[in-house]
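Only one chain is given next, in structure tokens, and it is the form predicted alone.
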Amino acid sequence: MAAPHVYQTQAIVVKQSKIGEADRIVTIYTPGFGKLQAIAKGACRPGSKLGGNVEPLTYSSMMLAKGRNLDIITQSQTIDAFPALRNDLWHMACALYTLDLVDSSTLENSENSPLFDLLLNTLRCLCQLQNDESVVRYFELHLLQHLGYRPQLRRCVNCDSRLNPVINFFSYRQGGILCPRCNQKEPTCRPLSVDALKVLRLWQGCDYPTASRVKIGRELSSELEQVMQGYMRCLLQREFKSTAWLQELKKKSLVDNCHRTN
């Protein structure tokens, strides 16, 4: 059966770019079609009905028409614009980072409805403006799972022995944990503390509310960030501009807090 000429879908707007004087190319992530690129004609014109509904960080219901090269967004109605994120620079940066990861790690027209649900739940959790770094780390871990890169955290990926509660090692190349004995064969692995491994194991098997209740100090948070982002860079073979922005905002926040304390 031929695909319908016009179809409707829910969509999270990932990014957009201007084309010509009035149109935009919009990248969206959908539950039924995965990532798509589509044209929003006239979206740049003042008073356009599409304009605000196709901005990044918008969850919308869209009507699209099949086009020769790119499909065309004919209607779009915002379901949630996540205003709490737009009013907080740090949390907006965290949200844009999740969009960047989804855009960088997925192919067009590759359905992955669990990943859509994960992204939508992440944006909603970030709107609560608390436990933001735990939410982002949880997102990274489960994004990897939905892409088929679930890290092995229970047994050594080399010798398959049960891991003891000691400092073990995360192997980006093998996608999991090496025991201290096997780490000697792969010196490029990074050490992983007992607490970091416990948290990753918990997050791998729990829901967002449970993950957000875990209390994590600054040192452990930094370790988890380095482990997960290192694994993401290894898999995707690229650096992320959104990561650099997060680091700049974090440094500024630490400096401001230090000045207020003094």
Second form
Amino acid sequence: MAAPHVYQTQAIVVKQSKIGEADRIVTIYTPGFGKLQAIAKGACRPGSKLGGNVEPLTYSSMMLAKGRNLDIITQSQTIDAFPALRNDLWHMACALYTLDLVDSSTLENSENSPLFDLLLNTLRCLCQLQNDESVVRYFELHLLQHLGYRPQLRRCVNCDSRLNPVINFFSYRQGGILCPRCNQKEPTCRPLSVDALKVLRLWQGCDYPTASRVKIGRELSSELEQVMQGYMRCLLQREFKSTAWLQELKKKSLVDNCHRTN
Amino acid sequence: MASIAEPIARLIAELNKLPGIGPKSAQRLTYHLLHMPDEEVKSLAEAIRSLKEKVELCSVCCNITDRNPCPICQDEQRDHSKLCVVERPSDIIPLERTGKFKGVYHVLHGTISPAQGIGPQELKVKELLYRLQDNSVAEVILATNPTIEGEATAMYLRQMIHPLGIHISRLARGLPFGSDLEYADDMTLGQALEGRQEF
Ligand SMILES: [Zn+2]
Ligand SMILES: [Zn+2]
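Form predicted in complex with its partner chain structure, per the form predicted alone context:
Below: every chain and molecule of the assembly, starting with the one above.
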């Protein structure tokens, strides 16, 4: 999609880095153009009009001008800076993880407005500082869906038979569930409990408010986490560095227990 | 590049690696050095070499120093019960310039940055927690930058230090001097309001 010389867009700032003395390269995710890199001139100078409006984890309305290489952010007005996340280590870490996933799984200039909505909703849900594990898992499942990797959860991906309420198997390679019989031919797949399959099916087809009503115990939550992590690693062919940080926070139990169980 | 003498090409390539120096500047600097008096060039080369050879990290505060412990850590006049945690050695300079802080420092050498895979292990956090073991520090001032990484780092340190029962404070956030309310971003303005003081 070709942009006019000067254009306005909503944007979620995904990351930024300094270049030169006072400028920043900002990676933003937009509804109309997908991921973009743009320059914020003078953003590091004290008193810059851009400054805090181009910090990662802000949702802004921006004016951009076409540049020779990268576009230039000429104005930015924060719509939501998600202040609740900035005072809570665990939820901030979850939010940074979602930004990292979007950044590393998308290409520049490929429009995906459902993905933008998903990201924005996820950040807003995280701001409520509850149900964070479900928020993150729901995000992962739908992120993959918007990228074209909707797992087949209703029928066996191999023989197309109906799945029975027994332990079935998740084939990352084939992008769906294998019945126990088909799994014998490909025994590397991950076993999936009946409850986990139920939750994934429900999440696949509903909005987040509905999804969040399911109560998920610690064991099921950790199963879902492992399944989604495995599936993403297989599809996107990489480890996510921010996952390590989440794991470490959990391990150190720096996180209030109530955050993780309910 | 084949037509350029190898030593020149090499120096251009090396200078080009420095922040803020593009290929054109690197070339200009290289030819400038070529025309400088021998003595000055030798002195510059020597300065660069001794930078790496003679400078080390202070074993107490992890600041960069040529004396270990560094002059600040050795200074008996300073208040060793107040410890200010900063991201980089260069952050100490402006804090010292204010003349308002008489305590000591601890340099983390970076911030937690999950997407870049930089966690607490990559920073001088272990060294900080070690310093806090002997109860000689009464207050830790977290002076990381008010960026997302700086905030994450400060929150992480708060959670690690909290169990030790040490008083923790954070640099006040607000409007930069000489700035204009109209142009302040919402986050800064909000924090300036929250951190308002009796006048
Ligand atoms: Zn089958
Ligand atoms: Zn020192």
